[in-house]
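One chain is shown next in structure tokens, namely the form predicted alone.
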Amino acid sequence: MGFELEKKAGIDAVTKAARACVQMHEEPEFREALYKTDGSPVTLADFFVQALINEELTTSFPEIPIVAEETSLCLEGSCGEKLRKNLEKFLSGKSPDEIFCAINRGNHGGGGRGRFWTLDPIDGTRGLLAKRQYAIALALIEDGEVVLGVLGCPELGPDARNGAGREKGFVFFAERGQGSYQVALSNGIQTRISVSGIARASEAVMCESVEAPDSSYEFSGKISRFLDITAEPVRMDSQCKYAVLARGDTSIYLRPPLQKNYKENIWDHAAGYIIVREAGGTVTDSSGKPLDFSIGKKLRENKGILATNGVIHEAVLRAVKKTVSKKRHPG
């Protein structure tokens, strides 16, 4: 069973979202900040982009439940007030109920058993305020198994070292068994994208978070040792990174665990997961292990997360476990 229908709606409601993303970029109100209990921040741009893309999903397919970064609870009190009214403005035509409605509608809780779809609405909500990069991450999820995935990445140039540039701006979209793709924003040029084709682990680009704790850069720094790796990373936010490792810009991307009982999303990994291995890469958990999106909301059978264009995947893997092991039995 293919899943053309769902894609359609998926690249059409992410495209959508971005080209909104562009255009409203330097409305100041866009970037106001509001900070939820676990210290992350979240803006007017993630609640907008919940809503409308929730709102068009669910006008496609009522019968597909979603699961989703926000709720609507930061924009109640005072704190969301001004938040809230500027969320109106640019959902005109929006009653706040229908608007509360459409950003609640990502309250499913995920699970093995049939489809659902999984959306982080800013995946890098701090890039987006530094005026870096942010996607728009939305997946389709079927039976434990991604089988479809769409990223939007507004200020993403054509080159992961080069900058945007003028022409800036792409989405990349994944389905089950049909390849990877990306689509100028600019143009609407649809390209086939593929890894990188290194065979060897030294010539490795690896890509690695902009605000990732000093204990991360040194892990990496690690590997990239052991590996022999000398070019310098590309940093950057959100899964971009993924985008960029599907195209061939950087071969590595490893997120280390390395806080014992974080488990990550699967809104932070779902999409641009499908998009690596259908690029032909290879992703897995630091120790090896496939990702699990059968388990609620988080990948709560994984630990980290390492993702290569697969030829150089068991050699950054026996790194990785050695350099563990160092850390855990020093001397």
Ligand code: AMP
Given for the second form:
Amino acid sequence: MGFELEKKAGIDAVTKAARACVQMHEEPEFREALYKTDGSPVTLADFFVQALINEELTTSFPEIPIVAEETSLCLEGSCGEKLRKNLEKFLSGKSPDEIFCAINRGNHGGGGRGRFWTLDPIDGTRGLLAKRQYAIALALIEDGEVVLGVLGCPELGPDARNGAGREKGFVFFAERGQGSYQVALSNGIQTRISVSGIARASEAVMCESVEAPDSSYEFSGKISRFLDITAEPVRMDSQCKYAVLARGDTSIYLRPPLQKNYKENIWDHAAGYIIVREAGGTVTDSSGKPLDFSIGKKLRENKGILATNGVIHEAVLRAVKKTVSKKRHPG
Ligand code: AMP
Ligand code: MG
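What would the structure be for the form predicted together with adenosine monophosphate, given that what you showed me was the form predicted alone?
Starting with the chain above, the whole complex follows.
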């Protein structure tokens, strides 16, 4: 069965949010931040986009629940007062109750049965705060399988390695079995995208986080040397890393398995995962296991992430395996 209606609604909602973000980019309130209990920042932009997209999706599909990153918790009480007031202003005069209600429509727990949306309203909040990359990430999951993904990348240029000063802002989308596409926010031109055609890992450009522990760069440096990669890595926040891999700017996205008990959130990967796969690439965890989106909000059965153009996947997996085992048995 196809997902035409869901796809249209998802693309429309993400595009609307991405355009609003472009308009608000220079407003000082846009980056007004609070800090969650885990120390990570959350901004007016995160709440604004989550309220906007949840409301759009619930209007079109009241029966499909949403698993979204944010809750209204930080906004309640005195420390959230200023942000609450600014949100009311940007969300065209909605009351705090209406705003909380829209945000908290994202409180579903996920799982392996039926359908649900998963939303990261601002993926890469640290990137947004620093005026680097960020993404609006939406996916539809059915019986544990990602069937649709949309990524809004308002700050992304046309080439990850050479984008300075050129026109920016793209929405990427993919439906299972239907390929991956990129739409320019500036003119609406839609192009089918595919991963790079390189056949040797040594020719790859690697993509990795901007804000990662030093051990992560150390790990990916070892992988690069092992594979004789000479190109400088591209460092980028958010699921924009999946988008640039899907259109062939880069060929490897590695998220090393560094912290033993760390589990990734489904909303940090679902949209990018299907966009890369439908563009011809392969996405697994860093040991080669398929990603399992069917067990709640976390990828509980997976460690690290490896996305490639497909052709070089096995070669990179071998390099990761050798590097992990060397770390365990130094010398
Ligand atoms: P991203 O925006 O996808 O680059 O993610 C950045 C966030 O993920 C930062 O807060 C990092 O601390 C965290 N992070 C980056 N690399 C890893 C990793 N290999 N394992 C777990 N967390 C990571
Ligand atoms: Mg987020």
